[in-house]
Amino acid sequence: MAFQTAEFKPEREPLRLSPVESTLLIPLAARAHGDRLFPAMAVHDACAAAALARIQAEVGCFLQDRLSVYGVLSRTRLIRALAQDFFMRHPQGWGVNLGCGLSAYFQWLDKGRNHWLDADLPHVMQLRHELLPLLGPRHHQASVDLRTPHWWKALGLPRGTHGRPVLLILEGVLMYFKADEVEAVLREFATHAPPGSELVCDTLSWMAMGSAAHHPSVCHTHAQFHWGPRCLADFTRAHPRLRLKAEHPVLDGYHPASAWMCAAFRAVWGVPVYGLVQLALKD
């Protein structure tokens, strides 16, 4: 495969980033260096080691936190199977990675007809270019703001009764929303996307709205939880459409002490303390 690659600059300004667009270092760290903290789980992510070195971020802060570079592994693994498993059922299917970062999803989802699209706001998305290349004509990137009406309509993605279905990621980023806009999102994606289509996002409790302070990673970024599901319609309700597919754990595997604590949460309270959630539609 031809690859097309970004124009690098031998030299580039100290990283400025806002508290949001911050986080994006957090899995980036996780995925340059989780390996040796848990080969059990190594993603080999062959793009992000390369990417952490050229923006001279100081991302030791992120590493000792080790749960959540386990977490990063893990859902890492648990989206790559995911989507594995979609484009085997729709192999000419589409994957959308919104608010990517600097994830680099395609590297292993490339099955030779299907497409990617990498989009984020427009300060990250010049960083991305800057930092990763398009790994063919059937890899895209676009900037968007999850915010504004009608993203999907400007995204150019598929539409309609006939329209080749989407599979919609969105790793860390509902939480940094509110109410209102999550349902937004999910409701725009519920309106257009075609049949077929599913949507996988992680999901943090509602406890930890206005947490973000005591989050050893995020503390970091200066970043604010906003959002979190007191119950699992809480991903449902905004369209007819939307329909619970699957609940994955990401965190029980980190000590057996993780694993009774998430399950005793889950029974409790009824929705993950951390986890994966996958949408389909109603067709």
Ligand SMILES: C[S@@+](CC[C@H](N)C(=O)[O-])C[C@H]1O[C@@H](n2cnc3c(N)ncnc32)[C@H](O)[C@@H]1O
The other form holds:
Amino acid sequence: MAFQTAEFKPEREPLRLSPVESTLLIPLAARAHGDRLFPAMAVHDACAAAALARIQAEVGCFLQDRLSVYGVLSRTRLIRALAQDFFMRHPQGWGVNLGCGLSAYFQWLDKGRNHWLDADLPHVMQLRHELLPLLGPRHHQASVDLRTPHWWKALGLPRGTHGRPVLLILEGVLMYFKADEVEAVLREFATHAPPGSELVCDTLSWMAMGSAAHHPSVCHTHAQFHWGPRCLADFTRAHPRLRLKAEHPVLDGYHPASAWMCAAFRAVWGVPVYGLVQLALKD
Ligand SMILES: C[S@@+](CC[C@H](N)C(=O)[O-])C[C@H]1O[C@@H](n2cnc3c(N)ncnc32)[C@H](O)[C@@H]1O
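Could the form predicted in complex with this ligand be given as well, to go with the form predicted on its own?
Below is the whole assembly, all chains and molecules, this chain first.
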């Protein structure tokens, strides 16, 4: 894999992140500074600004992309609400954020008896160890490469009919994977997750494939979009246990025209231009 150095100021050891790893700076910047740009969408992240200050990354270019900042705040609020609901139903369940970057959902979602796992590629976890402390004995961290087989077992996640239900979060991750890698991730979840488990991910339409250079934030990272669904069945065909529970709009509130444009795109193409998808299991 070709590595490039993200642009950090010289006070700290330069941290080498690959293009796809450096995309974590986009949501980190939005959670650190987005509240003042969109007060009505504020997420009140108590960790992001401090983490960003310590790595001293130059993120002005990401904050100029207001639509993406709005999208991150909106999806954060949605995922947080979906997780609150999940832990109401499963108070001892697991929240598992894969490709977690430097996001810190457990600050809001520690319900006293639930567990939380944050996992990402080794370089990212190294950075995370440095910047974000564990928030108690039920908060766990691990390295994972989701493109390798058997990651569910390697992470020690609950399995089988009597395991605790898992809420799996894949936020800003699947669009960087190839179609067969996405299918393998969904199959791994459906093969092992205990009954009651759910998966929440964001989805960027297939039309964005190959065009990250035109995205006003992702272009600065040199990562590429490799996958987007052509129909919603693309989320469930990997395994017979998978079912679509809900779709959630993310960008509709950005501008008066956004809701209309997002709805028109969905009506014409059968998938959201960008949104959240919630999957459940048929048992
Ligand atoms: C856009 S960032 C999103 C970070 C975080 N989910 C958030 O919303 O703040 C994409 C993340 O996916 C991670 N990622 C990419 N490929 C991965 C892989 N094969 N296995 C695990 N994580 C991966 C990157 O390292 C990066 O942290």
